[in-house]
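First, one chain by itself: the form predicted on its own, in structure tokens.
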Amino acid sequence: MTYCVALRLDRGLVFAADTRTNAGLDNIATFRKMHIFEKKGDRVIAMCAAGNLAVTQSVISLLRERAHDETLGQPTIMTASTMFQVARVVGQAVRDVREIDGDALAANSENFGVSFLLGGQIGTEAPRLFQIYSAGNFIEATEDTPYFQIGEHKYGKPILDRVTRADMSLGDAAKLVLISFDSTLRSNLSVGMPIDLLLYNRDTLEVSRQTRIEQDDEYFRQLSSGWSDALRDAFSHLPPFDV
């Protein structure tokens, strides 16, 4: 299982993804699920992946190969002129991998199911954020819904619903995302650290704020403990229920 989340804010974008893969109780491994495509001064594009690992890796590899293929005669993730066109490129890559591997997976009762969070900025266009589905179709984040989650999303969703604001700072957004992860980690063992975190400042067109939160990260430990204490304190101050 996986948990990935991305926010589109006035000041830029925030992405976070766990790194645990689970093919059974005795087959747990760590794989990066956040992938970045960057051309400084021109574009920054980030993708987070959930679902069948073999399929998501095939999609990312296909996108990277095509990015440097000048003979294609069609837009690639590094040449598309808008983020909408990039989303179409990624959607087509998903469909192409399904055409190649879909029948073989189905014959072995394997699930093709994949999903991606795709966001970034190209040139002077405002940053945009999309969620791409297994069929290659997608939706875009809006003012009403400025964030997306994929994977094991239900435990981390309540805090995002209550706190997310388009005008919040990227630092506050990162703190919010990590609290969302803490809630998920406490309730679902199939999501695991390390957590890859990316903060993209609008109009910089380069990746300058990226980190990996390890199991022994002191800030994350303090955040988790502080959030638990704050919840218990808030609960204790709520009016009692009179039976």
Contents of the next structure:
Protein chains: 2
Amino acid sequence: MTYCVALRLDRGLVFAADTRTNAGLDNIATFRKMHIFEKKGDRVIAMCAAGNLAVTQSVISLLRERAHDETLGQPTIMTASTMFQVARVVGQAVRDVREIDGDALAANSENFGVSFLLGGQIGTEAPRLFQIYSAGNFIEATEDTPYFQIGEHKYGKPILDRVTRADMSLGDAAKLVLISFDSTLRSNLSVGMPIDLLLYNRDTLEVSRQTRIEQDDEYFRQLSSGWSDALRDAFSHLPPFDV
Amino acid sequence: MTYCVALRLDRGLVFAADTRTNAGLDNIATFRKMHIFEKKGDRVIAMCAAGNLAVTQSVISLLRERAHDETLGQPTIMTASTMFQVARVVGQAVRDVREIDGDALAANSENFGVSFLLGGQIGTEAPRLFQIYSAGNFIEATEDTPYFQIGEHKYGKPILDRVTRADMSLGDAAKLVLISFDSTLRSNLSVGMPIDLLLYNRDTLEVSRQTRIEQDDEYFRQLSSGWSDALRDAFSHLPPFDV
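Got the form predicted on its own; any chance of the form predicted together with another copy of the chain too?
The next block holds the full complex; its first chain is the one shown before.
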């Protein structure tokens, strides 16, 4: 399993992804699921991947191989002029991988299922955020729904629903996604640390902050225990049920 | 979908169940999913049901028809002398319904899947709580895991994990399950109010409190908005992420 979340805020974008992969409970490993395509002053694009690791890695590899290939005669992730075009490039890469591997996976009764969070900013266009499906089609975050989750999304959703505001700071958003991760990590063993975190400040056209939150990270530990204490405290202060 | 939760505490048992059923998004209805078998001074037994409504209703009907049938020559839900025996009686009823309807459901590619929370107290035995599966087998709650959920369990689990304590009062437990329901109701449209709630005080051998929380319930509204406010407040007081 996987848990990734991305927010599109007034002040920029925030992405977080776990790093655990598993083929059965007895075969777990650590793989980066967050991928960054950056050309300072021109574009910052981040992708988070969930689903079949062989497929998601192939999609990323195709995107990287083609990134600067001028012989293609079509936009690539590094040359497309809008984020909508980039989403189409990524969707096409998903379809290309299905063309290559889909039949063999189906013959083996294996699942092609993948999904991606794709966000970024190109030039003077506003930052945009997309969720891309296995079929290569996609949806875009709007003011009504400024965040997307992929993978194990349920445990960490209630806090996102209640706290997310388009005008929050990137630091608050980072704190929020880490709390959302904490709830998910406690409940699903197939989501695991470290957590990759990326902050992008609007109109800077370069990655603002990229960090990996390790298992023993002191801030995450504070957040995790502080949040549990705060929940218990909040609970105790709510009006009693009249027995 | 459905959401039901039950807690086995030092002081007794608490059960809660939603009442929404749906056959497609465009066909929703209200059905009671909590069923009570009580003989004051002898036993209190409560069951909450999730899954195929035709199957769960048949199971309950079988249990009620047989409850006082002395010609069966075997324990029934009203005559069994321990809760373990009751769990076996319920499991057998599930198997009997599969015997009656299973083939026809399979021929129609329909899902037999059901699950039940079953808890109660008989005589001087301590209160016990079970979760019963589609196959008629079951597990029992222990000190390590004093609660069970069936149906849409994920959204409401983080708060249960953090707050549940075996020594909490039944009133606190009722407040807790209602908060757990609030998170679930916000995220899954196929879980719906009203909520049936039952409190059982250990060794009383009669239902302590049975109530239905309606859509416009003032206490639930206070809890829901109070909890949202408290979460936002708790969030704002946690240490900031260092951007």
